[in-house]
Amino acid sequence: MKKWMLLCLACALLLAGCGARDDAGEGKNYADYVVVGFSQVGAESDWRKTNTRSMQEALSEENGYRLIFDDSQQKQERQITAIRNFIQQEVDYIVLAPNTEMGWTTVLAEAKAAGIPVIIVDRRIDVADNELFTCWVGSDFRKEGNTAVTWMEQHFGDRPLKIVHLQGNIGPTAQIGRTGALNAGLAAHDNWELVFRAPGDYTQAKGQELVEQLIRDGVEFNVIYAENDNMAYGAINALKAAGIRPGEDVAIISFDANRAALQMILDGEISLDVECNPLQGPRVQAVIEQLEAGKTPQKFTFVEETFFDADTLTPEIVESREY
C-alpha cells in the first residue's frame, strides 16, 4: 500500500469529517506501520466508548499500527463517507462498526474492487455476497436475548409478568437478536405481557425520559427489559425519583454488564446483566496479524461473554472488571 500518501491526504480527512491525525506523529515514517481505518457507530454508551477505547489501545503505534478513527455519530452515510476516505488514503484495513445491518454492499464493494480487507465488529451486517467483507468479530446479540429469557423463565416461574421493553435504535444486530428472544419469550409464556416497547437509543437520558412517562401515565409494570446498561441506568433513576424500588418493586433486566452495572446487582438494583463484552480491539489485532502472515482468518469470530446476578457475582468481581 502506498502508505505515505497519508500525509498528502490528511487536510481531505479532516474536511470529509473523519478523526483527525495528532500531532503528536509528526516525523514519524508511517511507511513502516499497518494503517487501519476505523469507523465507529458513535459514543452513545459507556459499552461503545469501551470498545473505542480497546481499539485504540490495541491498534497503536507502538504495537506497529497507525489507526485513523472516525465517529459517525449514529450516522450510516457518515460511516460511507468515511469509508470512501480510507479507500482514498489506500489504507491496509478497514474496521467498520456498522450502524445498521442494511446498506453497505455498494461501498463495500468500491473497497474489494481496491483490494482492501473490511473487517466487521460488534454487529452484523446484510449483504447478498459475504466476500464483501473478510470477517467479523463480536457478539451474539439472540444468545444474549436467550440467556436473559431463560432466566426469567426460572426466576419468575408463573408469576405474572409485565413487562417493559427498552429497545436500542431499531436495526442493529443487537437490537435485532435481544428483540427477537424477548419476542419468542413472550410468545411461549400466557403470563408475559408486553405493556410498553420504545426505541431507548442506548442512552441513559431516552430510557429515562420513557420510564418517566410511563409512571406519569399510570401504566403498570413490574419488569424492565433494557437493551444495554444506559437505558437501564436511566430507568432506574425514574423509578427512584417516584419512589418504585428498582430490583425489588420492578426487575432489571440489562445487557452489557459495565462495572457500574455491576455494582448495581451488589446493591440489588438490578436483577440480571447479561455480558457484552465490547474488548474486541485485541481480537481485530489477532484478525490483522494473521491476515498480514498470509493466513485465512475465520469468517466469524464470537467472543466469549457471561452472565450475572446475585447468585453469581461477588465484589471480586467487580472489582477485577477491565470497564
Ligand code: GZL
The other form holds:
Amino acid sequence: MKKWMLLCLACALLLAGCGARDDAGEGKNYADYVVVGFSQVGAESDWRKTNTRSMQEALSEENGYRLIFDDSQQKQERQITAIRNFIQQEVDYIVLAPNTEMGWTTVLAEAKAAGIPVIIVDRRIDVADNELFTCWVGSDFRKEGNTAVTWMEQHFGDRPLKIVHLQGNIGPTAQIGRTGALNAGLAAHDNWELVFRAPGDYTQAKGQELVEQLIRDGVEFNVIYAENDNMAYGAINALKAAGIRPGEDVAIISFDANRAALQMILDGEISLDVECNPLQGPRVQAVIEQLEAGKTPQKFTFVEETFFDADTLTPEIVESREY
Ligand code: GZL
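Now show the form predicted together with the named molecule, given that the preceding structure was the form predicted on its own.
Below, the chain from earlier opens the complete complex, with every other chain and molecule after it.
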C-alpha cells in the first residue's frame, strides 16, 4: 500500500475514533463518564452566567460527567449545529437551553433517531410531538409577569402610569410570558399607558441605549418594566446620567433577582424584582440520574420562585442569596 494511502487510512481511523469519550488530547479516558452535550443560549446576562455555572458545577467530572459546552451567542442556528455535533459525538444526553420556542422539530427528531435523550431547561420549546424531548425544567414566566403586574396594581393604585417596556429578545418563553402579563395589565387599567416598547435583548448595554434615546427624545415616563436585571441596570445608569432619580422619579420593575439588583432595592432604586431561579444544574443532574437508573422523570418541573421589594427585603436576605 502506498504511503499516502496509509496516511489517509490512519487519519480516517483517528477521526472515526474522535467520539465524546476520547480524550481530545487531554490524556484522559472518558469511557466511564456520563457524557452530556449542553447547548446554552449565550452569556448575555448575569442570570445566564449563573445558569451556566450551576450546570458546570453539577455536571462536573468529580460527579462522573464529561460536559461538552456550547455558547450559541443567542443564535438558534448555532444551537442546531451544536446539537448535530453532539449527535455525531454520540453523547449520552443533550441539554438544551433554547434561545427561542420555535424551530426545534427537525433537529430534535435527529437526536431522537440517534437514541439520545434531550432535556430542555429554562425556556420552553413549541413542538407538536412532546416525545421529541424527555423532560423540561424551568420557570413559569407568565406567573412571574403576573406577580409583577399584581404588585403594580397594589402599589400604584389609580396613579397614571407612563410605562417604558424593555423586552428580552423576541421569541423566548421568558419574553412571551412577561410581556403577556404586562399586556393584560395594560388592557385592564385605563390609567396605565404604554409609552415605549422595544427588545433590549436582556443586555445592559441595550437597556441603557434605549433609555438614553428616550431621554434625548424627551419622552415622558414614570415606570420602567425591564424583563431582566441587566436591562434594568442599563436603564438606571441612563437615568442617573440625566439627573433622574431611579426609584423616586421613575419606578423600576425587574426580573431575575440577582444579588446586585436586590441591593438596589435596599438602595431605593429598584421597586420590585421578581425571582427567576437559574440554579437548574442540580435538577438536571437528578433527571439524568433517574434516567441512568431506568426511571422516568417528571415531564415538566417548575422551579420555586418568589419576589422581593422594600417591604420584605433585608440585608441578611441579600447576603444569603446564592447568586
Ligand atoms: C429566564 C431566562 C432569561 C433571564 C435573562 O429564565 O431565559 O434569559 O431572565 C436571561 O436574564 O438572559
